[in-house]
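To begin, one chain is listed below as structure tokens, in the form predicted alone.
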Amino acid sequence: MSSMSRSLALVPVAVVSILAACGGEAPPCPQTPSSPGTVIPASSTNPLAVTVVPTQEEAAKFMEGVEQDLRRLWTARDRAAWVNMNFITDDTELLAATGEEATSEYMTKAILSARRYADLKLPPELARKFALLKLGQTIPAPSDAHERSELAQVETALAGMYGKGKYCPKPDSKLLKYLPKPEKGKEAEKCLNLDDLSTVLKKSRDYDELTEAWTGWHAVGAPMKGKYKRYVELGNKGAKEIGFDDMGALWRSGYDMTPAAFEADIERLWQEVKPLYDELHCYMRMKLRAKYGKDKVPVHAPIPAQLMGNMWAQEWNNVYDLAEPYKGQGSLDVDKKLKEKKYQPEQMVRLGEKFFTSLGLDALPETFWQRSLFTRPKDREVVCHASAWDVQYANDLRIKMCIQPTEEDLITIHHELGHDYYFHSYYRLPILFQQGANDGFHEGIGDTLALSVTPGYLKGLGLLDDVPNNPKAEVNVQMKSAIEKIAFLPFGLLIDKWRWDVLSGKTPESQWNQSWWDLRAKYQGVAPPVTRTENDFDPGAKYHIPASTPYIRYFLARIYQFQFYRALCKVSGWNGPLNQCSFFGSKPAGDKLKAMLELGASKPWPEAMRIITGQEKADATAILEYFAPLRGYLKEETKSEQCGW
């Protein structure tokens, strides 16, 4: 947009107020169109006031300019972020911070400027754009330039501290055997990164090794605490400037309902699935106690967090060997087959793509294969946490992931490609509509397809020798799925519950770590393996906290994916037990999926839900239907256990 060059003395008061909100600057402040609208004369209550009532035409022109600017700014920001994530240096951190700062500055000003049109009755599509604009900045920046710059730098620094995190074991540590083998001619590595430490939690069954690996990684959080405090202060200030009580209230406003109604709906969904989680927790604690002893895993108490095979105990599939109900009933060792067949990272990604194309969706663009990161580079620091991108908001699809030949990574590939296919389906929409119906939709799409990665499907790929076809084998398959998907549900819920209370001030800084573990005990039934204090900052050891990524979307995705899956199985013609369905190759299922994906955020999420499922609210009954065979087994096995904690 062109700059505003007129003297303020010649500009109507309403326009002057917008300039004041924008700091009196030229663009990137959104500019109000110059058409006059309706002039309202001075009144006895305010004799100097001369204002202009905006028109729908002005609002449309304003939004057109905003969307042009957002495409430019978001693309520049995401280019810098992509480079920073793939080449972590001080310079790339600064570039990423600069891109984030420019976007934050513009968004704050755009949202303040948009207030001019708040009382207009606008066409539905335009009104939705204004609503989405207000929600468009996850971390709203303060209008003060210095604070805005500081916030961007704090955000980038926190992400960088996580990405560079390592643990250096002492000379007598048991973990030395997990150090990567040095390349020929290079000095041996003396520290373990998150991948290495996660391997310990996955592979080791030594209590002390697990405890050291867990403690070693969680030390990454403590140095973040001061920066996180400033992040909360600055982010909340930005949120208040655009009309929210705090950042948490802003995040809860993105679901086409009030924040209070959203919280109530989340609790409804949790109560629907909690009995299944409690049964699974009781069973897993029984199995872990058998392995490690009652002194390590007490009866009727939370489970030590380092024993679950995952750094955050958020998923338990890595300890399936301990949880397996019927030994030897149905081979489910996909990892073994991937290694035997020497699957390379790109081959695994192409397997994921094949599922989407079997439904009639497009092949990924050639640029995807040229620009994505599939393996951890040996010559630089990168953030290996898997993510999907459309850097230019124009079908510039990519994933960033350090792929290993494991079933877990094969499932993650489906998840990330789900994001990319969502990007691809709506990239022709106006940029404010280029997002999921809500963020839970975006997270759930790839996982919906992953539910169709059944033993029968895997056998067809040559990744299983036989399809388990007896009740015992079916329970084994269900257990392997449940300790990943059901185990995750309370963790997906509590991350943002912790943040909402921190951001609102309900949880003071002096209780941040205690509150974290209180919530983990309440919802997950897990406890830290060693004593924790407020000198620790264990939330910082989870990527999404320093990376400023709202997390309730993942809880929603776990609910939605079963709801989507049940609907797509039905349209594909499946009539058997839900847990055995694979809609691979079903064009009718693909058509229904595509119709929902193409909406982006152009309609409220209940409409998108209706298109794919016929329902207009989230429904957890599909999860209970899917895991019906397992529930019978769990209840029988734990009937003598003292469940709960």
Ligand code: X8Z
Contents of the next structure:
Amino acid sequence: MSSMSRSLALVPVAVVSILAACGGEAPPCPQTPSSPGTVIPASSTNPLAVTVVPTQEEAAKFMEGVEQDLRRLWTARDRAAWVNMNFITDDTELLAATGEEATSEYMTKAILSARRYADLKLPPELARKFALLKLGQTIPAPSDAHERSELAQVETALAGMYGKGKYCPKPDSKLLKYLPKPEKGKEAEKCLNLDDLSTVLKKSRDYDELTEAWTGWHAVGAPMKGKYKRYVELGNKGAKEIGFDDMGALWRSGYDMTPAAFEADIERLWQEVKPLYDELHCYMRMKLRAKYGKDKVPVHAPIPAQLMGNMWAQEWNNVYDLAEPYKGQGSLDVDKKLKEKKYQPEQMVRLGEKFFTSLGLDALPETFWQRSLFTRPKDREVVCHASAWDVQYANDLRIKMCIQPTEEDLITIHHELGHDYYFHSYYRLPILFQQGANDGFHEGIGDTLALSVTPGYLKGLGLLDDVPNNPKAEVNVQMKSAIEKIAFLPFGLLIDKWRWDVLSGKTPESQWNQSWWDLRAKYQGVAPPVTRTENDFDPGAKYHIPASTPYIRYFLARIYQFQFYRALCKVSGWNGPLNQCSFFGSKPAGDKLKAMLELGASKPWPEAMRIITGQEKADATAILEYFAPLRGYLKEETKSEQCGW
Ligand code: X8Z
Ligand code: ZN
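Right, the form predicted alone is done; let's see the coordinates for the form predicted in complex with this ligand.
Once more the chain from above appears, this time first in line as the rest of the complex follows.
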């Protein structure tokens, strides 16, 4: 999560004066077709004598005031949010909600006031700021003070419910052995948190244990349902007030094209990658059937979701042992090495930083090391889902992550540092431009570098013994990567397909959970491990739903990162097979990356894309090119399988 994902407020000087000129607080000033500078006689509804038709200069001044206020408000909001997520208590929840509420109050008023300039022809940079201002809230609050306060509290409470989620197994449960070892002199823990339950999903190959861990965690969703309903109602009300059909329509408007064109583009990309996903699904199901039997993993049916090594079956790399094409060809067990070498969390972060600095990017500021959270504290509740922040929008970089010595976490560190390096590259820009070219760019930067964390690179660090150098070992490497990258694609797509329809009302509340599972079956080909009903709220068991972080960005990022990687490999001088390239240490690659990052959101995203790739569109050919070597193997292995579901 970037700290830019939500927005903030208080009434700024500039806005106050404009609101006053319109005869009070919101509603917005009347739009008039007259020429700039003309004085309009007062109408009977306007208590003021005259209204001056806006000018470009006034619009620029207005924006200057807004940006000043936003810096203050966003910083205050993010400080409170940071403390809250690092120490979840009733008090910090309230502080975070207060920060959120103040921001959203301001934003809604500023957006409504900005309508006064809607008909003006503005210089492109200023016009872009107005457009970004309108899109600047993920959860737009209604103008009504009670509703706004309720919404802010609902938002914070949902995030807190997720962060505090635990499952307490019964005394005869097989999961008791996964309880953390008690510290000396302390009482033994009786409950499993998400990290513990994720370890079960990752390590256990016992069907019943997996089912219990999955079901145990998913119970976190049910109590959220009532709050989620209010969140939908109030967020939609806020979205309507600022001119969107609903909150989902607002989210889909952030891509420099119409929401409809955006949806069509997403569909185009999905259709390009779907055949590869289907082949991988077919292969994985075959392997899981071999492990768990036909009664548990039936032919031609969705796969039970608890068997893929991940709580949401979104990435399957933790069951690589079951998927490995050629047993023992090339050791890819980085986890083992990290443990052997007793890697500490900070050391892993320093490793991540080293990749960025090898490209010629700056070292992280000293405050990063002082202020970040790297391990789960034992004495308090925190939101452990990894996130990156620039709390003061001024190079105040941090990450918050409960790091374990695993390859998965090493990759996530690169992901989070990608956000921080983006923040770092644009923190001198006007605050409204301190965002990614679009949110998919933000999510894709660290992953682009992580694609260069190849076996060769890891060997150099002593984290692998050998670099696979025969065709069989290469297939193994590709498989390991595909069950992470390709497996994710339908998940990345369906989360917001679910949310868009919930937010637009197309999916009624009476079908929220059913529709979730319909989409998971349709796109991912997975099924719930146990019967689910509308008393469950399984979407709530995925962080980004209670945390209200839009998700289509991750789908985009999976496509973009291969485009970026292909381009950076090329500029680094690589001309071998794409999947073997590492641009570690390439200054030309670093320069190109920096040039794009420094743009922030100041230009439409196709311009940023052009800087790095020479292309202006999302293009799935790079991800397909990367995995081309695997396809022959997948087709051959599954030729007797009845693929699909
Ligand atoms: O949430 C994240 C990052 C933080 S922005 C760790 N990711 C998504 C997820 O975990 O569901 C990265 C991949 C997808
Ligand atoms: Zn991220």
